[in-house]
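Here we start with a single chain on its own, the form predicted on its own, put down as structure tokens.
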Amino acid sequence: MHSEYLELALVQTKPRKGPVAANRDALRALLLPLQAAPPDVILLPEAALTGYFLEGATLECALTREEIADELAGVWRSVSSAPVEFVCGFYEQASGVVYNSAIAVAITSDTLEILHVHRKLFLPTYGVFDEARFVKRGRRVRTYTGVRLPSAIAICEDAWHALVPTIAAMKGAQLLFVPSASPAREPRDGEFENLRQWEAILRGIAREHGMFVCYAGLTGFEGGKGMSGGSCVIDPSGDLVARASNFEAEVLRVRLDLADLAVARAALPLLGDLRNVWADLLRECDVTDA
């Protein structure tokens, strides 16, 4: 079988607390050793530049998603000329409104283009999180044409709700970017609780769905709390590929084979299976006759 691959970074940033001028030279730290093999797509983690507990600093640190193109394409171009996609989270800016979001946008050395914007669904307000007291929830899953494979994006907890990768999956997404904050929680054996359900919970998707499944972390402390890290890639077969530290700024080089797709469906064809009966699933969703 012929194979095209997909060469990933996966960025895992520790930013400091604030708007992302501060951030920018550590991000570009980071980003110089591709400059000897510049991948496909780099995914950055949820408000990788800013950090994610901003609270009443939310609105300052938003950026419109011009801006934080403007911002990814002068770094990128200050390592390389290199054309090469960006997943990133920030919060966004718009029209007055903040929303916690992901950008992706197509590099090169003299153009830029926004692929898509994907905003938060489902906003945490629980334990250590109070998140939609400062920022709006999205309201739509979609997909973009990203390099070679059709993708989308779920941010954090927007994973955790299966409806939001199937859906995403359903119209026709082989890869699904998580950008995250998740502090660490419970340690256990050297182990941290949330990070096993992360991993469940991604290969779960993968498998369910035959996709890659591609999690950057956010890393660092803030306020006391201290962000996993842990970024990782799971197959379509929902086996891990490979997985960051923990609680330490790094680059995570994966090469994806994209033959895996097609032995994954084929082998398990959940997918297929779903798309029979998703027209009656969706009469289902109207529970006014229960």
The other form holds:
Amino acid sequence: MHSEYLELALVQTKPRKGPVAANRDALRALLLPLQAAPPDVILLPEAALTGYFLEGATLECALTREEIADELAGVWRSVSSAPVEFVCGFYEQASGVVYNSAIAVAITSDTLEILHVHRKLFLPTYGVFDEARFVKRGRRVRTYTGVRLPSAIAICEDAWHALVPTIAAMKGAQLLFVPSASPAREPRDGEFENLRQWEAILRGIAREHGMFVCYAGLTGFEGGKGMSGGSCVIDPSGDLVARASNFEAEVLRVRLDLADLAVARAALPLLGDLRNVWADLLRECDVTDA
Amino acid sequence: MYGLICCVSVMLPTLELDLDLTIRWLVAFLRDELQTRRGINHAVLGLSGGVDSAVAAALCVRALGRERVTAFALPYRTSSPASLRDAQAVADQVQIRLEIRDITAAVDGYLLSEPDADPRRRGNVMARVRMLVLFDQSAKLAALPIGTGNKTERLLGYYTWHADDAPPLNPLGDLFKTQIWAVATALGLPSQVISKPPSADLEADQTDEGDLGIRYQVADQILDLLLRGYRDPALLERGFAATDIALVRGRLDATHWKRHLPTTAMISATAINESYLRPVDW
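Structure of the form predicted in complex with the partner chain, please, following the form predicted on its own?
Expanding to the full complex; the earlier chain stays at the top.
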């Protein structure tokens, strides 16, 4: 029987710009403290092991899903023989096409199972961002069976659009992973505005759908643009459980009490209400003349 | 009977910053870019006696420690003695070495053959010689020169191209002048450095605001609105004078080229920064 808790480690990386292999040692160093009490799931940020702004080097740094799974397994097995599940953002190469993806992979000492690959749907191409120039977009929102809970992934801007987490929740996700790379902007009243907005969005998702939301933010400066970190976990009531720093590579350990899900959904049954009116809403989804 | 309430949104975006967070972030920037990425543990900068370089020096000290920051005063024979005194006051406060390199001989060595050079040309020569010194001293000290240009002067083109903007790292380039003053106050820098009229000190009695024809408090607000995409009617609605808007927009539009690398004729399908795109930290 499964325990009622999920042990989570949010690993806030600070990669050197370059291929994944160049960041193996740094990842291993971050994971080593987990040896004593290995978590169930390790969540890493978007582009966690290459850096985010790669421009024309995106193709050079892109790996197949099998290659990134092997990389993660190799590093983890050098740290621990305990089974673990990774969720990790990476640039994916598939049949000559590059995506901004995140992989969920289950690793044991002698097995490796790719559980899911989510390809980012919403590619920010405004302001400081230029993703659509270098990667193609994904097309699907899927859930997968994680170590404890039905889970889904939304990469960065995916989570800013209410539909993506809503569809994930409607498909049964109880845990949403959000790998992100968010450049810090507008420091005001003790916080960067982008992180203030992130927290509001993540808490809104968690509260509306009664789901755990786990956010991993990249850190480190990339050509003057400082990735803001701030990895955090929100419980199904929309409350902040824990949060990492803005500045440094670090690991945030969080124990999720899975009983929170039923309590939150009973207290605020919005997801159930949505399910009741879903068919009507779908009929209203034709916005071509709006 | 019902009353009618009209609300018109003509808010000014704030330029206020969380100063403590800003300072910690800029210190992290310097550490990351100097030590982590480049493996360089020493910073060199010119200390003019003005507020920009004072802020840069204080940030470098917080990032690297005072032993790893070397400041240079680079006076020309017409430079104000008060500038040197203020530079020394800053160096004393942040406890760094201030070395003096008089650039008169180097500047005059060239200008001897250009006796008719106007003040603008002379100022450009001085700025470039100053940068020559900082880069050479950086090579000598295994250091990196740190830029001190602020966002206002960058946007108004109020600097010498490939001189003030030459250092590979600049912690201040996204801060308007009025924000620099606020950061300087938070850093506790000498009050006379913060309160005195900003000046490039290339000529006697020169001030930035005299040269530009506008106060920084006004220019910064106009620039911020223009960069956010507001057009002239929206700025007029917010109380800015048409002449000020035209002045700022004119300088902004006329100086885009200064904020870019040299324009290069494209021949191939692999032109650098056109097709061959790599981030600066690749």
